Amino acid sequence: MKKIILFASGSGSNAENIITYFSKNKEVTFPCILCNKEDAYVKVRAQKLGVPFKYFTKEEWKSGEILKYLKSEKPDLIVLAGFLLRVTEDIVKAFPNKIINIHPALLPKHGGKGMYGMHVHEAVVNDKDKESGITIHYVNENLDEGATIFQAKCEVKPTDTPEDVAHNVHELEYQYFPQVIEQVLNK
């Protein structure tokens, strides 16, 4: 049995997509969705999917409580699905090459501090990029600098708004993220 622990901070659409993708696979389980926002919509999705939801405070994050929880669960993979906190160094060290993240751009472009969600798509449009996409990567101690596992691209037209880019990038996320997780899990 393979265990995947999900981290999310917002609506949880990627978390729901991942859980749904694996729903018929009896070899994969989701012990918990961990979230740093008590009122995030991902809580509703977790309840609907029957996956335990655990909210944690900044103090629990910084004090090592979440690391203790992760060590007790012994996950095969930790997946950041719209998680907006930087993973602490002690967690990265405890789970080398077992934490993956999805970024809504083609890293190394439009990565780093403050580059998440619509901020990324606005930067793509403002820079007049001809393409955007997703980068699925391992998490290391540097923000958005872990080794790339997979990238997928979509065209950005001169008339596209940040919302158009967001829509196209979300389509790539939903299509590829669960597949790549499955490949990494089966390595």
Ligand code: GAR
Given for the second form:
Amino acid sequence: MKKIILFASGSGSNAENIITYFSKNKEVTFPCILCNKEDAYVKVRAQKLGVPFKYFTKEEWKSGEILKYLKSEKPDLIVLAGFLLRVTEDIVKAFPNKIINIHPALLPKHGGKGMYGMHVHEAVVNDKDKESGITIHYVNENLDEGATIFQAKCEVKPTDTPEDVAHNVHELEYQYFPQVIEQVLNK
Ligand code: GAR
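Alright, leaving the form predicted alone aside, put up the form predicted in complex with the ligand.
Next comes the full complex, this chain leading.
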């Protein structure tokens, strides 16, 4: 039995898509979705999916409470699916090559501090980029700098708005993220 712990901060559409993808796979379990926003929509999705939702405060994150919880759960993989806090060094060190993140752009472009969600798609449009996409990567001590596992691209048309780019990037996320998780899990 393989255990995946999900982290999310917002809507949680990726978290839902991942759980749905693995729902017929009896070898994969999701002990909970961890979230740093008490009223994030991912809470509603977790309830609908029957997966425990665990909210935590910044203090619990910084003080090592969450690290303690993760160590007690011994996950095979930790997946950041729209999680917007920087992972602490203690957690990175405790789970080498076991934490993966999805970033909604083609890293190393449009990564780092302040680059999340719509900010990324606005930057893509402002820079008049001709393409965007997704990067799935291991998490290390430096934000958005861990080794790339997978990238997929989509075209950005001159008339595209940040919302259009977000839509196309989300489609790529739904298509590829669960499969890539499965591959990493079976390595
Ligand atoms: C996703 O597009 C994900 O790539 C992005 O947040 C969105 C969450 O959507 N993550 C980041 O920006 C991390 N830097 P969701 O809550 O509907 O899954």
